[in-house]
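Presented below, as structure tokens, is a lone chain in the form predicted on its own.
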Amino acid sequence: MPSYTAPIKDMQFILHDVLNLTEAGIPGYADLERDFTGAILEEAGKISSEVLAPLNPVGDTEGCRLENGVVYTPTGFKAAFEQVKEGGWPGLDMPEEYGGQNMPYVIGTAVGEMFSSANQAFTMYQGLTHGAASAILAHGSDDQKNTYLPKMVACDWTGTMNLTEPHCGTDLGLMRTKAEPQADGSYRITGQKIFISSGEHDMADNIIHLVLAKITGGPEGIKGVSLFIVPKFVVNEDGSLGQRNALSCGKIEEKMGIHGNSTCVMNYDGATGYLLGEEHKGMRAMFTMMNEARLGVGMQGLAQAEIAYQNALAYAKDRLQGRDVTGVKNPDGPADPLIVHPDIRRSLMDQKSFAEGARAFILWGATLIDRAHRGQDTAADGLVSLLTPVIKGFLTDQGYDMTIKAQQVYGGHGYIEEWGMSQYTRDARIAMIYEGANGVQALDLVGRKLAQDGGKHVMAFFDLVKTFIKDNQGQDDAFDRDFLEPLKKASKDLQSAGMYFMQNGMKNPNNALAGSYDFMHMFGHVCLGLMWAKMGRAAMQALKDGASDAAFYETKIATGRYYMARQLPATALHLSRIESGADTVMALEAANF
């Protein structure tokens, strides 16, 4: 059976050696001393390895079942959910006034990676609740916050987001779900939503659905969409649960992966709902959830890559197969372990360098969110808005690819369910699709985010890279050669792509859109290149300072060199594709495909 060990040492290195949390100047960060974060991560790692990870194959094998309108989660999920609740994990970074612990978002992100690696399907129940609670926190009235947040922060009540309908996904302006105003200020919600993760289950007393719908008589299209709180059980004025609302789970979807999460068809038959935020401003309120969810989904790509890599590495060290071409390494056995072979090493280094770079990228992104929200920093808010489609799109594409590489290390055993590797590939696949398919992320990046606020956020990113290179060059020839020069070259490729869009996108928008996916991946590689340069710098400094665990830092430097030499040059390929324009992409008539 596969196993999971939380990468606490690597997280601590990123948080303290690279991001220097206590000196970041972000409100609440001064308290994040190494011992303090270590204690939190140790406890989270323990519950991940000992409680959640053993349930991962159970959830995959059993799935959820719908009986007489009730969804039953897999064996052990309910007890584990109680254990997670008792530890206060769902409210780790939520406000104290509603029962949370008010930790910075970066700590919740690190813990979230562990939980998702150990059991992605399970962790989605609390993750979606966190997103729904965040939307209510940002857009709800005081009464709504007081009614729903304490229970949701504790996960006594869970939450969902209801966007997609059978006939529309990304184009939400086509939705048909109606909201009819009632005399008491509530609304009657009627319609059907599909693909609703955690839509019905047996682990909470109530489920708070956030539902997009159109108020009768409102504007057409996306401008007429509003957001509503639609509880499974109507909440009485005293906070107790009242009658069952007119909503139900019509079906559980049969899915490729995340079997332990109940993905539901939800039917609303005149259900009582309450407006969240302003009329016809539903997308603005929903995007509070969507942006948080997209960062969380990017983290899922990393999380599945990490656990797949851990098990592939263990297998490669244990499995005997062939002999090392440079000389026998296991003379007492009939063959050498797989890990002696260069192609296996290549695969493992791809996985390792991605996971560690992606972890730094995610945690850096989380500090930008903290800087924006806790420090009211508009520049940080603009930068993380720019990076959100990169985090979501690039990390989930690459994370899925890494699970396939891990599966390949196993050979035929990787294809056999008994070994557990296929679950990581199947679970990772959804992350490329939900919360905005990755093609849409690329379009959002190129079509909207690059030009946002006059392009100042992408220029700020380029300045950030330029400043790092300038501040660190000339101190160490090896660092300049192995880290700074590749980063400089990749950043120039990214700038050249942006220039191409400016020069060619206006006269023919397809020139920009046809290159958007390559641009998203190019941007992702530059971000990971920047993270690896920062980690390389920090590791070299630690060695100069006489760090006791020299092997850890030497390994970090070697892994970074691999990424800069073997992965970062992909930016040149992406640039070449972008500069080829849209002609070859759009050449065929639809009938000729």
Given for the second form:
Number of protein chains: 2
Amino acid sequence: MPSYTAPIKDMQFILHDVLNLTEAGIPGYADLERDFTGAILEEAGKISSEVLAPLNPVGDTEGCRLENGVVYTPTGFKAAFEQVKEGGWPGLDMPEEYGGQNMPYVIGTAVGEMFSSANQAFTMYQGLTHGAASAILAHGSDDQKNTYLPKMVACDWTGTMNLTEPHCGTDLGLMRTKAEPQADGSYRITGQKIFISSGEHDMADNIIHLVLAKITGGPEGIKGVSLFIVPKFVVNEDGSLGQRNALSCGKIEEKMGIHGNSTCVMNYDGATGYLLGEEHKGMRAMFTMMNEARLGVGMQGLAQAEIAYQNALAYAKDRLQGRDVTGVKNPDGPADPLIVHPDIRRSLMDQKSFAEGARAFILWGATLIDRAHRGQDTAADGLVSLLTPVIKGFLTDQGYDMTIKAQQVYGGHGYIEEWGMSQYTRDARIAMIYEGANGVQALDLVGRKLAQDGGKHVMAFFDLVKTFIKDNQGQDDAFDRDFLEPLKKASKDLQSAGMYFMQNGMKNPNNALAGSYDFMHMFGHVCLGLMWAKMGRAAMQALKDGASDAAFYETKIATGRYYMARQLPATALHLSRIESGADTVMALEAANF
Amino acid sequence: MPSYTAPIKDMQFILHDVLNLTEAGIPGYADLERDFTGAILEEAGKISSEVLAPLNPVGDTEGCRLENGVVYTPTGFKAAFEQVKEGGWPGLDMPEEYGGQNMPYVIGTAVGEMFSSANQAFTMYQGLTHGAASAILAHGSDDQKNTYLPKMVACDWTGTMNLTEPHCGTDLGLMRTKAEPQADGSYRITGQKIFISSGEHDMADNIIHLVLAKITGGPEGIKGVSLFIVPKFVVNEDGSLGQRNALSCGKIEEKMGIHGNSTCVMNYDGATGYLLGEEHKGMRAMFTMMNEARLGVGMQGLAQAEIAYQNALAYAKDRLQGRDVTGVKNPDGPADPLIVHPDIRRSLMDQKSFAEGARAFILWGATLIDRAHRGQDTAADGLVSLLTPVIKGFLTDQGYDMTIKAQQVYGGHGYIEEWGMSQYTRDARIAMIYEGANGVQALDLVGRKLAQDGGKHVMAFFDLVKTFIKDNQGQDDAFDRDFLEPLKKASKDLQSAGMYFMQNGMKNPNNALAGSYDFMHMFGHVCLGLMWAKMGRAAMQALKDGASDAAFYETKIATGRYYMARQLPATALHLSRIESGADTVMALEAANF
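Return one more block: the form predicted together with another copy of the chain, after the form predicted on its own shown previously.
Full assembly next; the chain just shown is listed first.
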């Protein structure tokens, strides 16, 4: 049976030694003392390991079941959902006036990683609710906020996002779902939406669907899309539940993974809906939540990599197979544990250095969001907007690869469902697809974000790297050689790629777009390189300060050195691909493929 | 519904324009005229597309079922198996005296790719039988050959390979299954074997298990392992089936994929077995089939990549989403097809250039096996022995990655089982694990094969690359620049890596082993680079000769240029990892992970 231990020590190191939360000057951060965050993380870790993780294989094996319009979640989900609600976890970073605890997003993100590691499919019910509530919070009228938020913050009612239709996913301008204005100010929503996560289930009294649709007579294409609140049960003026709305789950999909989450085809047959935000500004309303939602998906990539790594590590220490070629390590046993073998080490170090680097990256991203939202810091807002497609695309691709590496450590046992490793890969796979497929993230990065505000955000990023290097070099030769030099080299590669796009994308935008995926990955490596340099620096400082747990900080430095030596040099390959241009990519006529 | 079209034209190009079969001077090759191989491939393509491919999702959905010791294969498998047998496919490359058609292995391999693309789980029943029959052919007594081969060549009886036990896979020296000598010369086999593909099923009258076991009182460890024939039904002297042997299927495993193949736990409870080959030489007997078996698994990597690519391509041409940024391509439609987008192109070109390069690599490998076996060419034998771990490890890793890329083209639909793309990835995943996990392939390559016979085979490989470059350069500037230069560079990287191992592996073998996986991948890239250079050359020649289908050959050259520009440069990254040595890989104490 796979198990999960929350990486609390590592989170605390990042929050306090690397990001220095309490000194960050962000409203609400001053309260985040080490003991305080420690207590929250301990509690979250406990419910993750003890309640959510044991249900993970149950959800995978049982899946959801649609019977007469009712979707039944797997055994135990309902009770666990109640426990999560009782713990107040869904409202952790929601405003107090709606029943939340008003904690910074960075704390919600750390807790979210644990929940997702332990049970991604389960956590999605809560995650989608959080997303929908955030949209209402940002765009709803006071009346809408008062009607829906208290229930949604508590997860008494859950939420969904309805974007995709059978013929359109990325290209939402093709949308056909219609909204007809009614005399009372409401709309009648008609159409079919697919891939609706948590679309119908048995864990909440009401489900609040946020639905993109076109108001009849409005502009063509994407400019005519508006966002609507469409509750499963219409809410009466007194807050009680009224009539069942004209919407239903037509089918639940058979998927590769996240079986515990109900992925629904939702049919809206003249359902009553309420405009959320402005007419025809539905996409803008969706986009305001995009950074958070995409960071959340990037976090899922890390979360699955983390639990897969934990179990691969345990297996590598336990399973006896072959002997260390440099000398027997387990003379009393019939063989040495797998972990003595260099190629198993390589795999484990890849996983470990990714997970810890990714965690720092995500938590840093979360502080940027806090800085933007709580501190009204537009520079932070611009920077996180630039980094969002990198967090989403790079971390889910790499996170998935790491689950595959973890599965591989198990040999044949990794392929057998009973051992649990297959589920991590199958669950992780969706994160590369939903919330904008990773190719679309690369397009967003290179086609929009790079040039946004005159390229100011990417300049700010490079400045940040440069300043870090300048401030920290010349103090320790090994650190300069093992951390700063590789970071400088990788950052230079990234700049060269940006330069190539500028010089060649003008005459042919395909020269930029054909390199977009490589650019996203090289950007990700530079970010993780920066994180590792920061973590290495913080670990050195802790050792200098005489930290009691020297092994922890030494391990941190050794893991960082691995990343710098073995992973970061990938930037050169990505650069060479980018600089080969679009010619070879676009050479063939479609008919000649 | 996914579909499959056999890549006959591409196979013919490789067999005749690149490998020049009929002029290869290998016994049996003179018969392989273009028309003749074309006819075989057409027939094999037909049964693949029409009979095997439609059963692929059926096998995935239904899986196998164990009831009262009987394993039921999925609906339709039995009838299809009869059709395959009637077509004489299982004995294609088996000796005529046992009912085979005695064709070269290269033809069996081309057909094998089609069958595996169409239905990997189904084809394994036949593939395992082929492997077991080959072992009996190589090591059996005349009596054993006469008893088992006619039935196995026809697939009236199928075969299995029993190596793994619950506590040992790679390290077979730990094996516990026992063989007690009996007065009549037979042995009583007792023990449990796991992961036995096709271990029990309802498609054959008898199942011939080849079982590794230790003869009681023999040497310890791997040196005491012998190979036994253990039939499900003991065969009487007159060839009729006698009593049921004391063996049974205890369980079939729930796996991530290849659901249509029964993966069995096999219990041997004093079953009657017959020594195959010499006492205590079981591993050697297994190893003689290893090259073929591993090439076959490498081929599965290609096969799944090919069918996944075909379907991704069809979807990319069909699905309308977004517009070409360089100008609308489908003005009458609501959007342009996916294939206009550079990042989709990148993905498709990755897949296409891999599949065609891998096909050439495997078919070339098969000619080396033919050269070794039919022509008693020891140099070819040494070379294919060197290349075998590369074929197995590199092609299954890359093949798997390509199925993931193909699935990604489908967006959300790729994650829904109904569309079939998930199955390709789940089925392809096993090929990285079985027949020696890919880490073990890398170990075999760097730890054994590189230095074999004084390093003569790797020298021969480099000579081959060098000679090709020398013989072909200076005739066409574009070819020199786009094909030969990148190949020279990549080959030099590979040589540098080998040099690094020689210089640093002596003082610490971990310096070689920590780079083994990267070495296997860079070797694979150089092989595919060589294949693409050869294919590019052959395509240029065909165009010069005024070939009628110019577009086919021009496409071949363009695809090769893509591989050389975008994939081959990966060798530099692998080299930099290798040259970073073992220090960062081995730095941590196991306890500090």
